[in-house]
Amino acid sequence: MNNPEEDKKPKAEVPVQKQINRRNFISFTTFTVLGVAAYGGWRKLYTSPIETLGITGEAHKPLRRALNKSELFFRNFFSNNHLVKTYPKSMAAKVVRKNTSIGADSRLDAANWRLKVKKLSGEVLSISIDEIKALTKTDLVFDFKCVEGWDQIQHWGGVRFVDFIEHFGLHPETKLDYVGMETPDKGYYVGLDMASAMHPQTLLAYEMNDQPIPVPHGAPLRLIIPVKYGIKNLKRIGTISFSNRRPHDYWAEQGYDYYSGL
């Protein structure tokens, strides 16, 4: 005599067999698919046209209309009043890391260097590190961000830049659209929007941890612009300048993004 449910078992298993087997089809299917698509995107990208090098360079056009509607989104959104987190002087990193010493990395002559701030006037303020230091003293503790994937709470101190503006009567040239920097050898150059130039918290630094800024970092003057990717802070200022058009970048000329902003 037959078992009625031996007989039941094998009829059960076939749909559910059945039901595996079309979900295994429709996930490979569809992995396929999106597989075949994204290296479709990624070849166009590829194979597309290099911009014309200028004020940016050697990014593919796609990707650089890309970075240019980001940046567009992130300028209308922009505040003094959105402020990057701060934390205590105690969990700032005691060895602070650093990735590049271009434009930093000749002997600097500390005793005749000089802050060069070009007005519109013409007139090349000449500004000592002891003029600077006599100013108002600001502290900030952050996280600082590199384009690298890698961050870390850094504690630097100096003069706020709104506040040097303050100083030396620089009124006028804040109201055009930039700032450019750039090192005493011209090897390494920034070009800033003037919002983010003027945010409460962009400092011109001349301590690292309480101490004068070690030459590898950027001694005797560097940029800290907590709303910019590392890319951004200049290390040993020596020139700054103020335009209506986007003074030359480092970094965008090698095809990263001008704006560059958190």
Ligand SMILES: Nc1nc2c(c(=O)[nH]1)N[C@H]1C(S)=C(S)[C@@H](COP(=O)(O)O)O[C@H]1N2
Second form
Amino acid sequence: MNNPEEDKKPKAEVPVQKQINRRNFISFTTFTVLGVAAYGGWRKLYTSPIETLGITGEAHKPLRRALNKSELFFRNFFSNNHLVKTYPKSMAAKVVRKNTSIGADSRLDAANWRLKVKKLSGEVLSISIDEIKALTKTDLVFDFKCVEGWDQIQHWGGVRFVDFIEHFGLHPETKLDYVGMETPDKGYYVGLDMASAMHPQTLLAYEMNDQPIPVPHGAPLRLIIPVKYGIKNLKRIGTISFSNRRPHDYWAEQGYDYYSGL
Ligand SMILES: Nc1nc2c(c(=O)[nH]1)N[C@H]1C(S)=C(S)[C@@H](COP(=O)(O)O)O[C@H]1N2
Ligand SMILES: [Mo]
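Alongside the form predicted alone that was just displayed, please also present the structure of the form predicted in complex with the ligand.
Let's see the whole complex now, leading with the same chain.
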């Protein structure tokens, strides 16, 4: 290569065909090396384990890791103490918009409704609506946002999730990463990261505009979680559970963002 004799020779003396062959060889080699690398990368992704079935549209783990990173960024950016903007009661809509009510549109058996809370010990609490109403009530007037593109200032009342946790001694459960909530018939379900569930404005709501929540809006108890889009605000809560694995999530299974944060 570094033969000085060779270097001195004018370029034109190298036969043209030879030059072309060398170029061809270089591009072929480069192409092959890149190709093998790309195939290897693709193969690695293709054969990587799939995320928990049914969640995040079954994304492969490396992709999920990228998603987790953006999720962490937003979690830190909107820290636990970051409060959502609130409004005076007078600004709350009198006619509240209604959206889908999957798992919450059948007749409500109010007399037999109980909130089931699955504790880590295996014990299942069965809590009546009166027990929940006996706890400190918090009102919240905020701008409710649906991913479909509408928003509305609404007034909800209920017990803060943190106060509920405190009252029922669920501290060990809050050490886990996720909270799962389902309708009594399991027709609709959401998974929530613990930080958002424990956000000081997250409510287990039983009132809308100072009245018991009407059935179309999630009677007798619904989730109001203002740091999330509407899809996570589960109506007619039946069961609450805690886990280190992502609980299944109705809309994430349809391809929506699992985190669905604002
Ligand atoms: N059980 C249940 N909860 C649900 C839904 C649903 O279909 N079923 N839809 C969600 C969506 S997409 C939105 S925007 C809000 C709408 O609540 P609203 O009907 O009281 O406006 O409820 C959320 N909670
Ligand atoms: Mo929504």
